[in-house]
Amino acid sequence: MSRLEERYRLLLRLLPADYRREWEDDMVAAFLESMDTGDAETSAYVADYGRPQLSEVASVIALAARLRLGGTDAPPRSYAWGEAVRLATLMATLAHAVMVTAGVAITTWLSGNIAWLPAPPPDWMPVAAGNLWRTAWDLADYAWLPAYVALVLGHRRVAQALALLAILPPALTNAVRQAAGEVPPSASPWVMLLLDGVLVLAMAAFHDDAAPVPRRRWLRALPIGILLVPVPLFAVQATSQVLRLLDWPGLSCVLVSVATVIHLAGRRPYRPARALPWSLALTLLATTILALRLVTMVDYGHQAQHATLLTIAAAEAAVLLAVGAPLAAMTIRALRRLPAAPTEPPREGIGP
């Protein structure tokens, strides 16, 4: 066996090994024979120091996630896998959305447009205007509206395309800031951006395989999502100082162990197979949130309320671990559970 082939075998590694088995050797071939160039020499060094083109690993990658994080016609622990990425990925998508709404509020409110609310602290007047430039720049942000709304209508490509443009502005502007000293570095805005660069990679698991999602109930989510969440947050926020010092990880902590406890409340035993999706979705929201919480607590140290932001931040990781470990353990004896045969497809899309 050349080194060549050695390499492109541990790449196959990424997929399924019920796959493996099967199609193995039929892709070693083709690849070896699609690096012959024909000439001995040339062929000899390419089997002792070539390796897999970058377009050859991204399609193996495309093909492993395609696999693992399996459709209607996948075996149920791949699709349990592919459902339950689905849902995180439209739940943490729907959590962008509605917060922006958030956002245009707060805008109209500094700007004083609202004349029935109080006004705003001296510390929370708008800066200037900038040229036309610079506005469109400070609303990019604003893109995860749209990007939830082409993901729920299946334009996976568009809702990848929006969400970056909602991701790239605000990363280069902060780098920008750090770089030029008018922020202090902090970790919280690179992890954030990471696990928004997750986010984007995650909505490759709308392929064409997976059932479509249900538009009504998922747009019917948006409305919903804006009037339970950032409308009193942002009345208290008005009138209140409580909740200043409640960050982005603090709320996602809030709104991940509600809908966690609302999901334990609301299982039943004697349909775990419906059940499990939703449980697997949590869970992995759970964790990556608990990161989050953890990581960006060591960006209070330079505050000048640290004592009190660690405190809540650590009550908030305290809560969201004590309802999400329970679920996690259940998910997976749940999913240690299910048969490794496929079994007639769901017949459903995405929704509980």
Contents of the next structure:
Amino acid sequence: MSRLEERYRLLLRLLPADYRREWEDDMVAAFLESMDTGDAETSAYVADYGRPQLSEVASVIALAARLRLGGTDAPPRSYAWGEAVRLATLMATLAHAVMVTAGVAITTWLSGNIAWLPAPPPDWMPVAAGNLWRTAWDLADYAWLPAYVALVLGHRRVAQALALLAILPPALTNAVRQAAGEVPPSASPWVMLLLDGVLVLAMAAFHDDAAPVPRRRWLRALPIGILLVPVPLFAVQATSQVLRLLDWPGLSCVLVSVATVIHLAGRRPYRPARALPWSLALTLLATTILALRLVTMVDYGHQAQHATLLTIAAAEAAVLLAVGAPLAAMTIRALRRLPAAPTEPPREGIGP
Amino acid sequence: MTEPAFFILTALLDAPRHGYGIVSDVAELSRGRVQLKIGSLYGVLDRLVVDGLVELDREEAWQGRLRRYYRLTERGRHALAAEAERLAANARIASARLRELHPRPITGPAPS
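Having displayed the form predicted on its own, please output the structure of the form predicted in complex with its partner chain.
Now the complete complex, all chains and molecules, led by this one.
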């Protein structure tokens, strides 16, 4: 077996085992033939040092996403994973979209355009306006809002492009600032960048086999989310200093904990098929946010109130663990009971 | 029917083909516009097999490997004919409307 074949077979391990049993050898034969240049010397070189092109890798990843994160005709277990990843992706993108509206409100408040609110503290005044390029750069974060709408409307690639537009400028700004010593080096922005990157990749779960997102419900979730989260937060922030102690990982812990409690309280034991994708989605989110919370606690060492911040962060993590662990245990049991082979899968559309 | 599925069925119309043979023929039929990657090919092919539009024809040894050849089923031939008719009908509608609104070919801006 050539090195090239080994590399391609390694890539194919992304596909489910039963699919590989049926198709792997044929895929390998077709791939090796596609890499054959017709010249013995060049082909021998490619066999040793060649690698699958990025487009080949992307096609296998897309196939793996379709098979592992199944759509309506997939086996029950693949369907449950698919629905869970789609739900978790929608919820995470919704959270971003909802929170950027808070950014708009705070910017308007700091610039003195909301007369009926108390004036912001002097040390919160905005940095002197930069040039147009800098303003546009800062506004890139708001691309989460159209990214969410595009995802709900079924324009997955547009959503991915817009999400990348929202992610990359802040990441570049942060890299430059850390390199220039303007801000102390910290892990938090990089971990959040990594998670946002995973979120963009997870949008691949919205493939052609997946049922369309129930538009009305998820579009309605946007104004409801804005009323439930940024509006109260903004009101508290305008009148007190307490929210300085709540960062994005902390807020995420609170939101996922609340969502988990509501889910556990509203579960109907006689409808496990409907509850499982939601349980799995919340378990995925809880695990991710718990990891984010623990990793970002390291950065509190630089902060003036680090003892208070650490205590609050530990409490947030403990609450999330307390509600997330029972949910995870139930979800794993339910997943194991599901047959991996095709039978009659649940046919519920994703919706809140 | 997606465009890759349409071209894969068209490639299998005249003779059974193996995986890479389908990729080459689809590229030729589409004048290079549809360049199937191997993952994309098998993502479509497996569904065509499950739907009964394509089936295994034979396996042949080639350079120490087994090549699988696939052929179009009667059901696949009907599905392709129906899709080709649908596309042709759409094209006729668009062409008729174009002739109606632009009777003469547009050759560029009028000379000043």
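Positions refer to the first chain, counted from 1. Just so it is clear, the structure is predicted and the values come from calculations on it, not from any experiment.
(request) Single out the hinge among Leu294, Pro146, Arg66, Leu321, the place where one rigid part of the chain pivots against the other between the two forms. (result) Looking at Leu294, Pro146, Arg66, Leu321, only one falls at a hinge: Arg66.
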